[in-house]
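Presented as structure tokens, the chain that follows is alone, the form predicted alone.
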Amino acid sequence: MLVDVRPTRRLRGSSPVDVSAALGPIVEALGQDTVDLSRLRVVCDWVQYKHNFRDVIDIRPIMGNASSEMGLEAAVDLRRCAGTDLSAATATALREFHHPGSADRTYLEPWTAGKDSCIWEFNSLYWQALGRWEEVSGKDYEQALPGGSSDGRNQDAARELILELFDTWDELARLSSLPEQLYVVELGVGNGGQAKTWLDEFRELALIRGVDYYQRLHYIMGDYSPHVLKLAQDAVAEHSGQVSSIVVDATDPTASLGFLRHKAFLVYISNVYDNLPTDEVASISGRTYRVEVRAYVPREGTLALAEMLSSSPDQVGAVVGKLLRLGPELLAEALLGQLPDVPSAVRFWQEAWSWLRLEERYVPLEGLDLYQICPSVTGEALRPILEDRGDLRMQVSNGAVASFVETLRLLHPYGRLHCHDLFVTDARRYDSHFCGPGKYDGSIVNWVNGALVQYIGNRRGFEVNYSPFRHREGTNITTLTAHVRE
């Protein structure tokens, strides 16, 4: 049996986590099973995120060829061990392992893919439907967020942005090789908030400078959400003659915005690339896997949504794949007699968020050449950061690294890459820290492949830095630039 305790920094401080109270009554669980305990790996997290997609102790399968079993993972929150039964909790997942028909669970797809799970799908309708998530809740969605806003709009940093953006283009002034339109991109564009701070500082810079950029601009907006760019557009309203707002799919940027290839001279991103889909893979004995998953929904809420509906259990799988297919206002029409208003499809839709889980397995990666990132990108690109690690789980980030690569396409070879989020820029971090998936609000938060998305860009001839984001204290946030290497 091999012990991971991941969260080394709890182990010690004003209040560290006794892991001896937690792993006992697990591990005399465990014995009491039939489990072959010599092919027993028990992972330790502390999932930080208050809601997510595991129980408190979640069984793994480590699977081999042909689907047979090769060993188990016993994964433990020890954030939520307190108060916790925990020699039940780990009787009760063993027994639904062993028999899963007693788990009495609502699955809402076959095994998959991480990236192709539905809770992606899920992640999709927030953003489609944000505006009646948020008249239900009674809050927008950056409420959602640590601290209740966004990094994006701090002034100090738009500044300091601009200032350098300025100084590029007074160089090529100075060569007569500045281009009339000056192109500026943002991806992800909130409520407006961060454009308005940087087109206010923008205008006001540039005529403390004296130079017509504020007139030669043409700032960009793009999301994927209409109802977002709706209130984008509001926000900036002062700078209409400077902007136009396009929706578009993160993940494939240059669909959308082909026609600024090679001229933008800033692209700006804040908090996108967490927010895309991505699988996870695992360097587990020397061999590598992904992590397949299940979503489902357990019996305690599929009994609260059968409640919701005045329905047996047995019609909510059937009913969330319609919320999904055709969102809370179809879903209201179509189950009239059901959800008799959209209010009510939308509090359907957040009860089963709430209760969305995930089951996981290990599957066996046969060939990093013949696993596909993106469709740029091979899991070749994963061997530096796997290749004499140990073992180790960590996002692949698929949705990001596909975004990444096609908007370093829009780049004028002067231009950055801007963006802040949460990176994980050294892969040493798997080995201490739960990377995610977490919920925020009707959305998914992973922290970023930050080691793969620098090795990537550098591979195709761009200078990839990441530093600390310094204009607020205590923020995970870290920001990547990107330029061609001079």
The other form holds:
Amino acid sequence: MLVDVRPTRRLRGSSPVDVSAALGPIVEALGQDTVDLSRLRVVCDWVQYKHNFRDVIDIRPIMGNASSEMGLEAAVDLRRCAGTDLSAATATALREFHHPGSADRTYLEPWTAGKDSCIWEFNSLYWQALGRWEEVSGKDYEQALPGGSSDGRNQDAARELILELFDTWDELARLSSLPEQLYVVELGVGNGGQAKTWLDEFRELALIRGVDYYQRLHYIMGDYSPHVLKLAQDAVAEHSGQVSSIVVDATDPTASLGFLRHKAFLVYISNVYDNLPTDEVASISGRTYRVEVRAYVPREGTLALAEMLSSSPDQVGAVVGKLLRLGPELLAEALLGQLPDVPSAVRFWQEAWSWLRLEERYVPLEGLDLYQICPSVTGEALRPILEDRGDLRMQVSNGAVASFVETLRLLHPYGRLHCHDLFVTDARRYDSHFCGPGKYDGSIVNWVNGALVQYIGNRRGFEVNYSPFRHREGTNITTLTAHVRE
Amino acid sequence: MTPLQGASPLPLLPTTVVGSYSVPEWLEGAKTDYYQRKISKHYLDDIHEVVTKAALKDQERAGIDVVSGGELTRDNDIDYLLVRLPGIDIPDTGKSNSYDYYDAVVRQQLPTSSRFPLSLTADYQLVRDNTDHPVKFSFTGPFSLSRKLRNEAYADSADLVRALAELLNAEAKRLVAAGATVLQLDEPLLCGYRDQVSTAIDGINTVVDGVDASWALHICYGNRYARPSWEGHYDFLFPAVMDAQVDQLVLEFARRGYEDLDLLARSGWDRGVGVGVIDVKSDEVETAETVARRIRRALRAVSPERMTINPDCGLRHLPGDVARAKLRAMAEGTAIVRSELSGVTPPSDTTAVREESAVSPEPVQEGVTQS
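Let me have the form predicted in complex with its partner chain next, following on from the form predicted alone.
Full complex below, order starting with the chain above.
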């Protein structure tokens, strides 16, 4: 048996975690079971997200070829061990493993790749129906952010970026190579707050500098939600002569912004990548695996949801599926007798989201080149990290990589990508930290595999750098900048 | 010599490539393994021979008239020469990826003697021995090489360019002695140094001096990682490039449009033009008719006798299937226009394309721009 205690920093300090108290009953319960202990891994994490997709103890099969099980992983959330009957929790998890169905879970999907799980449909629904969610929860999304506001509104950060841009344009103007239209793109515009801050600063700084850059500026706001774009347009109404808005899929920006290929001087993305679909891969004893997941609602959750519907538990799965297809407004119409109004449907949605869990299993990856991270990047890009780190589990950040790679295509030779997000900038962090997924209000958060993004950027001729976000203290936000390498 | 004369007899609008050919991910991996000491030089040489033969076969099957070895034995467009040049110091010869550039330094003035063979002849011979087609052999020009060197030896960087050019001149003579008839100098970095074209042209003229070959000069907007390194126009080349003692300019047009061809006409360039008709920075495969349309547009400014048909730049960054399809489209599109010019019905496989588009060939008028 191999025991991997990952949150090593928690073992020291004023209130260290009592690993032995946690592990004792778990190992004892495992010892009383029939599982092959020689092929068992016990992996202890500290899941910092209060709301997440895990139980205190999860049992995960490590598959071999032909769907046979080669080993087993017991995943432990150390943060929640205190106050839990770990022996009973372990026994329950093992029982479900040996006798699938015994825990009476409501499955919402078959086994699937992480990025294809229905949890991302929940995530999309949150952004599509954010207003409805906020009405019922009584707080804005921005209030849920650390610090209570988006870093995109930070004036100092905007000013710094704009002045760098002006310097570049001055130099190109000197060489008679500055195009007439100066394109700046923002992907994921939220409520337009960042765009407004940025454009206000831009206009003022251009005036001070005595240049006509504001008149030549074409600021393109991109978001996948027309509703969000409308709100953002309203926020920047006074700059309407300089602004266009366009529906953009962040994971495929060239599909709608192809006309900007090699033309954008700045692409700005804030807090988008951590919210895009991702797989996870793992290297275990020299073999590479993809983590497959299966979303479910545990029995207690099913009963609670059934009560909200005044129906039997076996209807819960179908209604959740209907919610994801229709959204809360149409669901309320469709189930008028059970969910009398939209707020009731939203409360059902919030309850389902809170109970949502993921079963996991490790499935062998037969050749990294056969695994597509995104359409233009194969799994070979994972090789340097996987070969360098021994046993490792990490996010692939498929959506983020797709967005990043396709965004690079938009950049002018002197352009840059500027991105604020949660990045794992050093793969060693995966050895000691839990990096998601967690639940953030009604959305998903995963730390972005910054080491992978950096490698992929380098292999496309870009210098990719990370630095802590300088304009707010105590934040986990990292600033990624990418520009063409000499 | 006239363009590609050394490769005659050739059809009107001969098709050729700029140089590099598609490098699969696994090949770059194998090359990187070599730099990380995981495979031997012998092993890598074997791989290079096989892939070069395959590249030649692909070009021949696509219908390319003048082929190249695809530069598949090179790690990138600079280092393959820097490691061979005498007097260049490369402190660390390991690489995390074969395509990365070395940190190379010239600490003292380079030797002027011609007794330092750079072994490009072996690369040429590998190509020559494996095809019956005419061969174009390309190598990087002295200006671009100089921009990738940390210069600690020359007070005037133009002197470094000249010194590099002299070494390349000696090698060019060896290539001709080995049988090369069509040589091409690539200056991939020149577009980023618009104020130094005269220096580059001086270097080019030193390289070609006394070398009995048909010379092409390729200048594009950059193709490192399939990205342009500059966005602008070819106006920066003129008038300095008029002094270049070369037979042909090989330029990038497909990605950016053909307006700059008119610039050539206006400037009085009356030598050969290699017209880029394939966008190498896009995976989208052109149709034969698209190629034909681009050639017709180019014929407004350049007579067919002076024109060679090629991609915008090397195919290095394109997937193999895309590179093959693009070359096929280029050959087929060229065949359409050849037929139009000669009044002969094109072969059946291109007739359908032609009838579908029903576009009349543009009239050919030397040096005249039509709107």
